[in-house]
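As structure tokens, one chain now follows by itself in the form predicted on its own.
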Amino acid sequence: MATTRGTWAYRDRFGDRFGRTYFRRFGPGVCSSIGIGTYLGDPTDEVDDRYEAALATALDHGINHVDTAVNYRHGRSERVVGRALERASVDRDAVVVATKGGFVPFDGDRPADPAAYVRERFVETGLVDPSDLARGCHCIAPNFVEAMLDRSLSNLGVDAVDCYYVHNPETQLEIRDREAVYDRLEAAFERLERRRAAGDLYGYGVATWEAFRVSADHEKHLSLPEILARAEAAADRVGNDDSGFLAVQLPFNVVMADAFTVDSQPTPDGDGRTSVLERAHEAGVHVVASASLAQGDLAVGEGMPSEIDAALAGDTRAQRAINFARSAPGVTTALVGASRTTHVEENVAAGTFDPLGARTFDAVFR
């Protein structure tokens, strides 16, 4: 597990390599504001193979924060993950781990009836209730959410790990109503706030693409403040002595400013609304942001505004859109999926760039 000695002697080494800010908290320590995801790519050994020496360039050159979920890549990228930990020339307790479950898994690659295998691997065997599927494939019942944290720890090799999220839980809204997905939602958190006694996980969240972007009155609408209302109940009951919810992610570019532009979350007041960025720093919850290159567009694409260009630090494109995108207030980390070496030192070099100030950030939307 990551731990405060092991990421702050992992910044350390870096000196004043990097710009402003490159560095912020998280949980325990310290993690870097751009991470490695690993999401896209074929299910192949040639791209296993490309991911791990990215993952350990990665880890090597400045980024110490790997996302992953369980279902990416049909588990290949967990066990990647895992293989560039034990390569790389840093600590276990230097690098923040995230993982997510919620998706029924495939293991190496897609079989050749999904269906069948999602019935004879998970419904037959008991693991998941068919009342529990959303769209065939996803499920958020505790049984089933505690089976993928294992699944996980198994295949990163990993004793612990450092945020487990709950995986777009709106997709449950198109079979139950909200209520009883806040309820799934708080079962699922009980048995993570004991998995987090138990010293399994650092801490845990919610990893989402539509619910907390939308407007309250769209049907994939998710409110924050209840979900964590939901992970203090979870806590109480166990025991815990407060909340291990850490982190919300959700996609966020200049062209997806959503999280910033919609005011999606009702204030502390329950007067008004304001955004998911704002509500979480409020609330003390770190927003991780996926999906910072739009999946590669604006690296390669016109998609930014050159107005906004304009006004970003970075050589290239890329390094740009990765800048707006950890220049958001409340914004940790912004994650960019990345399966070569040579996009890993483009990505980690936007890092020697200091991101917008705040009011230069807020002038963009004016």
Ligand SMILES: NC(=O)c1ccc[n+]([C@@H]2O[C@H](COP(=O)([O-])OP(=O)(O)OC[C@H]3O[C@@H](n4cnc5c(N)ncnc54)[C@H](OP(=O)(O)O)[C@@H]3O)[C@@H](O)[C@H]2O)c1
Contents of the next structure:
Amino acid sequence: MATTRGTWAYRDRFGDRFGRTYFRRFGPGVCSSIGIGTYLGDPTDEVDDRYEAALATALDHGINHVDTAVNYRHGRSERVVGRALERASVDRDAVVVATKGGFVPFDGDRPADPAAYVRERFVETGLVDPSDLARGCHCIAPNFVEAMLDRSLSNLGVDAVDCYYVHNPETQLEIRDREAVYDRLEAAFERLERRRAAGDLYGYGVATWEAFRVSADHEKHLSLPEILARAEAAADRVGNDDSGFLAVQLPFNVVMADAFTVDSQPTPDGDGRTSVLERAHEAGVHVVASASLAQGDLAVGEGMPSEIDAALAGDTRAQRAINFARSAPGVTTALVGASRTTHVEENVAAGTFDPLGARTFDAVFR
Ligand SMILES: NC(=O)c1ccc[n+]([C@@H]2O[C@H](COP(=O)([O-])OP(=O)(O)OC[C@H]3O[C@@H](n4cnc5c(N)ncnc54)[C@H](OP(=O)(O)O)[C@@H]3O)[C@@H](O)[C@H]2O)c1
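Moving from the form predicted on its own, what structure would you give for the form predicted together with this ligand?
Next comes the full complex, this chain leading.
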């Protein structure tokens, strides 16, 4: 697990290379405000090898926040994260390792008949009740989430993860009402609180795509304060002093800036509405931005308005897009998916420039 001592030692080793607020508080210590993601790419040995080199380069050059999921590239992404942790010249306790469970994973390759695979490996073995499945592939029942945590620990080859996200819980809104989804999240959190007490994870959260970016009347909306209340209730039941709810993940970049621009969440007094970035900040919950490059588009020049581009620091489009995401008030880390070492080198160098201050970010964006 990442520790205070391990992450601060990592910061001492690399901090001088970077600009203001490159390292930020996270969990028991600090992490880089640029992280590396592992979502995209074909499930092949060749891409595995590329990712392993890219991840090791990241860890050896100042990125100590790694994001993956049990289903990414059919389990291959978690396994290459494990290999990179072995290969890099950093200790495990210097690195924030985050993963997710919620989508039923395949194992190495996409099976010829995915529905039959899910039925045989997950339903007939009793791991998944068909009534818990949304879209034929998504489940957040406690037994399943716990089994996926165990699978992730094994794939990653680690004793514990630093942040365990319930993956895209809004997918469950396709088959049940909002109250029932909160109930199911609370049951999953209770299991995660038990695993936290056992030392298998430092904290947990939810990784989302739409839930926190859309307004309250949208079918995919979830309320962050309600989810936090459910985490508190789960911690209470387990007898943990505080809830281990640590972070939310959501897409954030200049063409998907709803987390900043849409007042999707209730204010603490319940009288008004505010953005999820603001609400998370008020609640002391970290926000981890995904898709910082809009899945690569912003690196090739599609989408960034020229007046915003002009205000951002960075030598390349990718660097300026990354600096936009990690400048947003309330964002702890901007994740950038990268399976090429050349991309990692370019991306980590974005951190040598200062991010925009909160007031400038506001002014530039408006
Ligand atoms: N719902 C969720 O929970 C969710 C959803 C999406 C993503 N995520 C997480 O967030 C991470 C980041 O999002 P993402 O990977 O979807 O999108 P992204 O970070 O916006 O973009 C990744 C793409 O950009 C390319 N790229 C990276 N650096 C580049 C550079 N300097 N120049 C040109 N191209 C560059 C990568 O190519 P190469 O691979 O060739 O380097 C990859 O194709 C994911 O990896 C994942 O960990 C979570």
